[in-house]
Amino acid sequence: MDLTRIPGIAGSREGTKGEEAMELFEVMTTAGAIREYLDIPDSDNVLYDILDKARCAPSGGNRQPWRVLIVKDQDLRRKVRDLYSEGWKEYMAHVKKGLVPFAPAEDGTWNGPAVDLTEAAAMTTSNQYASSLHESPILLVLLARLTDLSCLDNGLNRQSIVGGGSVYPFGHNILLAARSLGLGGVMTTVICRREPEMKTLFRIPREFAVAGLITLGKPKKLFSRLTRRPVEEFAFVDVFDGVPLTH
């Protein structure tokens, strides 16, 4: 299917001549978190094309441990919204105290929530993305088969992170593929705070974990160039406190 012919879907680089494919650098530097959407015509075909490109992401042993649930049922969507909102309150309860939500301590281990989660549940603050999550043109649940993850940092007496390297590149590929078509989206892990409820809701087998949610749509606002720390602030030669890499 020629997605460049769908109204509102950009299959070519905007502002350039002809039908040239959007340059990779343009995609990478403008694929920011988009949380407000317009609808997408023919969304099933668009999503198929996005996933067809994203599936080339790397994974440990090429086991491709991901599974994607496309949530269309409106009742399911509202239930996901409600579960997400609960997790978001727990997240924000940490932020309001100047804490990184659910981050390990300095010793690399996690000893439980740094805030009272009961109080967090009673918060009345609202979030536009959370409250309208069910209205996203495309709503995906990203899963990972735990038995397919090579977690080579297990047993190091710190928070394990390596396993995510086999599923999140796929999630990011979804966002990059969507951006190349003129769409926007965001991947969020807030829903993982409610994994037991999600597994019951979607009949998810025990060996799978909820890795996050991805929402996609045509952005309400124009894309802009992303702002990030310069290379000199995070790249150093030979040792941790070595000479910064410059050009």
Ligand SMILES: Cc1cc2nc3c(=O)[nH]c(=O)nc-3n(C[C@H](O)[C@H](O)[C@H](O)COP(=O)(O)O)c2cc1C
Given for the second form:
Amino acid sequence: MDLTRIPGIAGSREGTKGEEAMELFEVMTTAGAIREYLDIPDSDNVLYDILDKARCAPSGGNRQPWRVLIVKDQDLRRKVRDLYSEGWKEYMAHVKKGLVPFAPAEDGTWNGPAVDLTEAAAMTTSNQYASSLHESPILLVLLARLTDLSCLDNGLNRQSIVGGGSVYPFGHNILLAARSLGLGGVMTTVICRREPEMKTLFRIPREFAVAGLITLGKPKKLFSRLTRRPVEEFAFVDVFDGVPLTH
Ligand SMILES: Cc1cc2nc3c(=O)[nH]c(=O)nc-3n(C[C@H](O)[C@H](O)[C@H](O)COP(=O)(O)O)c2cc1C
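Coords for the form predicted in complex with this ligand, given the form predicted alone:
Full assembly next; the chain just shown is listed first.
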């Protein structure tokens, strides 16, 4: 991608700020989860380009705690698929009971799984994405270096959330960059249920956590406009029970 042709970039040969915003907004509002793929020709070069844009993501103290493993080996890919499927079953066992999988309680602490995970392991079905994961044109393992995370909410006696903010913007940047190139993908986290096995499999050092997987490819279906809750439902003036923001 030629950066000098992107409107609004210093030294750019064309465009205005208005055009830049439109282009970005189009990407943001259509970069939905894509789970079925066609192959990407020259995928290493494309991936390099995507990662070269995604690396501009913000992180606490700019410590850039992310690492990415590009999984090409077929045996490793099949093992990741199998571990993902196990995590997916644990996730679905909660969903089937109407529960938010692995969510903390109202006090922000986690009281252990809300379902019998051995029952979940006995589930025989998997979903289409899980069972074809190993065939994804690009399969990435996303890692975060724990010792680089400034978790400012540590010690609050609730689920920590701040640390993830130093790695998931990078993950989403990958998806946005891919979307801007006409590619689709999804970032997934059920693999984190099998972090110990993943660390052994990929020789991941102790101070790293598995933050998720990202799969990318040419989308089999057309992109569509994303649907989300309207602003009025989550943005309030001044106080939590304040007036919803409207326009
Ligand atoms: C932190 C995070 C974890 C996710 N984990 C999974 C996952 O394990 N498996 C999966 O299929 N999708 C996963 N997703 C994708 C979400 O299901 C998807 O973003 C959401 O349903 C919205 O889909 P849409 O953009 O197509 O509307 C995850 C997304 C995020 C941001």
